[in-house]
Amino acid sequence: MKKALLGVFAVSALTVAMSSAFAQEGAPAMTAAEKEQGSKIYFERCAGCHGVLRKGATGKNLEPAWKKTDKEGKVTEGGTLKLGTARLEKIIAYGTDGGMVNYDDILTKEEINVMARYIQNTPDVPPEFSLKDMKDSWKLVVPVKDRPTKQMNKINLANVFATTLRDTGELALIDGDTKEIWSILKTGYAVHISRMSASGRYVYTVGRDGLVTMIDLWYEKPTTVASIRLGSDARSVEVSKFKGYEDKYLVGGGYWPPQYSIMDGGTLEPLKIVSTRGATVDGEYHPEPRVASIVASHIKPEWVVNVKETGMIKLVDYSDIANLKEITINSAKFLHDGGWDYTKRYFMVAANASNKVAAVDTKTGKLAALVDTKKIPHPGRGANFIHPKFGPVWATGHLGDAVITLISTPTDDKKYAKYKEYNWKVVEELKTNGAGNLFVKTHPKSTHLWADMPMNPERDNAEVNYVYDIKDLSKPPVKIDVAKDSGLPVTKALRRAVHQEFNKDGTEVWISLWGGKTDQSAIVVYDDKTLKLKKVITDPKMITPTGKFNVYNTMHDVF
């Protein structure tokens, strides 16, 4: 089992770790080939949310059958088991209020019920990662005294747009003053995030099989130059930023095993394994506290860690990583996706399943403020503007619920001293469409703040942006139609409009219309001042986009 583990991708893998498990009592039989399948298409589309375990964080808890108590000692149990195959199906079918999207137009009938009756089983515990493993996956393709010494292409680097091509395991490197695709390469599958180098001439993906990738951007032609697994399931990796650090380091942070990973920021070797198994927040040993989203902080040479099921924040020191040293932070279960305020000071990160936005002080090493929000907060790296009334505000979307949160963030600004009575409180909720967002985006030189809603039921709101005007959020927000400006034609499933991403230079969106395998997706370009559509980009090889990442707004923290 391990060694499969190791020589192949961990979409292949966990479906052999996971395949095996055994039937729980009462639990709807399955031929070895259903179990296959239904362990495929688990860790493709539910083990994000759900957990491999299965015991929960922004998705429910799928296991069998649970049980617990809370402060009050009263006992509540429930499970999979008890819903049926019958009420399984239809929640599959059709998604919920909460968040989870309708697959009806992904996966088939049959699938559907192979689903409903495999989250009924009890789920195998997936190998362990050790340094060893790490070691033994490592590959440096081209040793660092073998690069160029110079860019050897004429691109503008700075506009490139690293795009997941989610489906088929790529990523697309997009010329952002061209709008041509610069180049396609393997990566892992089901990109999570690319992330630059402090010098925007590598860029670094980390797939949700756990296989991290160095891309060198100084060639003629992109090329891999370095590629690690962290695991059997991934989902952040991130450079050390601070000054005299430069990309002396790559951390990486593994959703299975739960752990973060430090390799040599330029050829990924290998250097320690943390883990990030034990307690909650509530005092609880969790086996499975997967690592979400890092960043590197400004202002010190320290990674921000966020791991989700215990909701504890971790600021790791990376000046001496042989006698490495954690500042330990508590907050709020089921810690997500987040980003940096206006001064860059405070990390804000979603406790999406305790309806919470944490920010942490990266200067004091404390927690600043847990602001309550409605529900499953949702703010990929969030939106930094100027409030007219309020000041400097951070925004967060939310799969739960049809608003977008807006946060007073304290600054030392003089400026802005007047607004000091409302920072870290929910100054104001913009009314969406419906529940279902994802992503919340504006630039420092943009008067708009974009949203999308990918994971709506509704086509009407998938297939869309809602664009607000920050001058005046009085009005209503301007519907952009994704999917009808792309001029490809209507299929039964939904194309969602997904991952809004500025260029450099503010003056454009890129919207990725995230279609199924065998549907034509594409990139659609507008013009941020008018909202007009600009272009479209689109080719046989664009298959299935969903994140884009602008090479000089990554390696800033612009947005």
Ligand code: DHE
Given for the second form:
Amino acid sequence: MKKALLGVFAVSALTVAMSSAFAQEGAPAMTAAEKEQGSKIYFERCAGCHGVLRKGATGKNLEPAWKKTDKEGKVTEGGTLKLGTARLEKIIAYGTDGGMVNYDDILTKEEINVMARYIQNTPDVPPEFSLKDMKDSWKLVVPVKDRPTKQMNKINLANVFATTLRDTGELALIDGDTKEIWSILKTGYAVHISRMSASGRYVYTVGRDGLVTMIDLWYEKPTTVASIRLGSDARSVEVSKFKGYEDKYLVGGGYWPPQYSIMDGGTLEPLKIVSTRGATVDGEYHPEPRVASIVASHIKPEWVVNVKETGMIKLVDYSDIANLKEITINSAKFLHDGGWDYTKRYFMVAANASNKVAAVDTKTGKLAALVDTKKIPHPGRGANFIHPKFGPVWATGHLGDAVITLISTPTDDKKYAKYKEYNWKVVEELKTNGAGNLFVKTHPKSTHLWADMPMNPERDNAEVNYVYDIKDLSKPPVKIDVAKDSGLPVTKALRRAVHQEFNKDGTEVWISLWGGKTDQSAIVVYDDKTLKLKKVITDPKMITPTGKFNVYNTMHDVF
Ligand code: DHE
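Cool, the form predicted alone is there; where's the form predicted in complex with heme D?
Zooming out: every chain and molecule, the one shown earlier first.
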């Protein structure tokens, strides 16, 4: 059965491979076909926020019945069984004020009914995934010796954008100079992020189904040279960036099983798996502590591995894989995404459902600060700039509140010494037009801070970006109507304007217009100085574009 998990259709294979301890006393009955449908939809749409075992993280606990005792000894009980089918259908269809998005434009009425019944039954437990399973899934399509020895194309590789085409399970490589689609390659399902090798030659992607794909940009056309599976659910992948280790290792973070896996950077041969199961910062055992963001340090042979449910940040020393050393730093539960501060010494990571941002000092290997913020910070990688009043700041938007939080970050640079008193404080909260922000972005050469709101339920917010003037943050932001600028017809489904990425020179901002799963979408490119539309990149094959990763900016962590 595990073998089937390795195939291209891992999602349906996963459904079949799940443990059959499913029927829950008192839960609505389901046919085998409905269970399979529910399992597939749950994996594709729900597991990311609620967890495979449904214990909750960014989203609420969805076990059929749960009991909690708080610090004062007060016991609360709840669960999906108590809520019942009709109430659950409403929540799934229309969302909640707590941040759950509506699915009435994505799922049919019948699918919503299946999901309402499915989550009243006992969660499925997918199988584990061993080093042997990884090895069995490993495909070395082109061995290193058979690859080109020099760049065989004339593309300016540093300005290529690796673009996720979410629902088609593909990656579009777009030439940033000509803005032509260079190639579209098959990858894992709903690729989450792309990272570049330290040399900039290889692109590594990871799909939600755990499939890692390694693409060589030196061929005439980008070519997949290796692939491997990390498990059945994953979100992060990162290279080794420290001097002497360039292109040597790759690490992948699993949602299921909860573990990180180290691979050879040139071939993807699996080398080591490290489980992240264990106690949370509160000292309670958690069976599913998923690996969220991973970044590579520029100053040490180390990865910063953020473990969501435990709230522990691991500094993993990759200089001796056989005798692996980890520093484990306590922060706050529900670690998610984050990015470097402007000195690249501190890693800033959102503990999203704890409403905090943790800052790790990668020089000393200690927690530098735990900063309280408004509800559900969601930085992406965040944005660094010099605030006119408070000096260097790192910015995060919020899924759950109408602000962008600016946190003062320290530096040894004497010219900013006068701002020391503000360090690790929230120095300003910029007002936004509502909650539902996912990404903020700027560039060292830009004087603008771009913010999206794709998870806001209002069309007027979800389809636009707001641009703040960093030189004068008291000015109201400029609204950029990305959907209108795309020139594409209005559709019933919202076309979410999501994720901004600068080009290599920091003169253009690329924004994805993420439409329905069968609608033609676009990447809309703006001139950062004038905020004027520069180009609409669209094509019948441009379906559900989301994250975009400029080769140079990703290699050097420019944001
Ligand atoms: Fe993401 C980054 C997890 C939903 C687009 N997302 C990340 C990271 C994690 C994560 C852990 C950090 C990776 C890193 O830096 O190593 N994302 C999750 C989820 O668990 C969640 C909430 C639900 C799920 O089922 O996956 C989720 N994410 C989404 C989306 O729905 C988005 C908007 C569209 C899509 O493509 O699926 C989305 N996530 C992104 C993007 C990044 C990302 C574009 C990288 C941002 C960057 O600039 O680095």
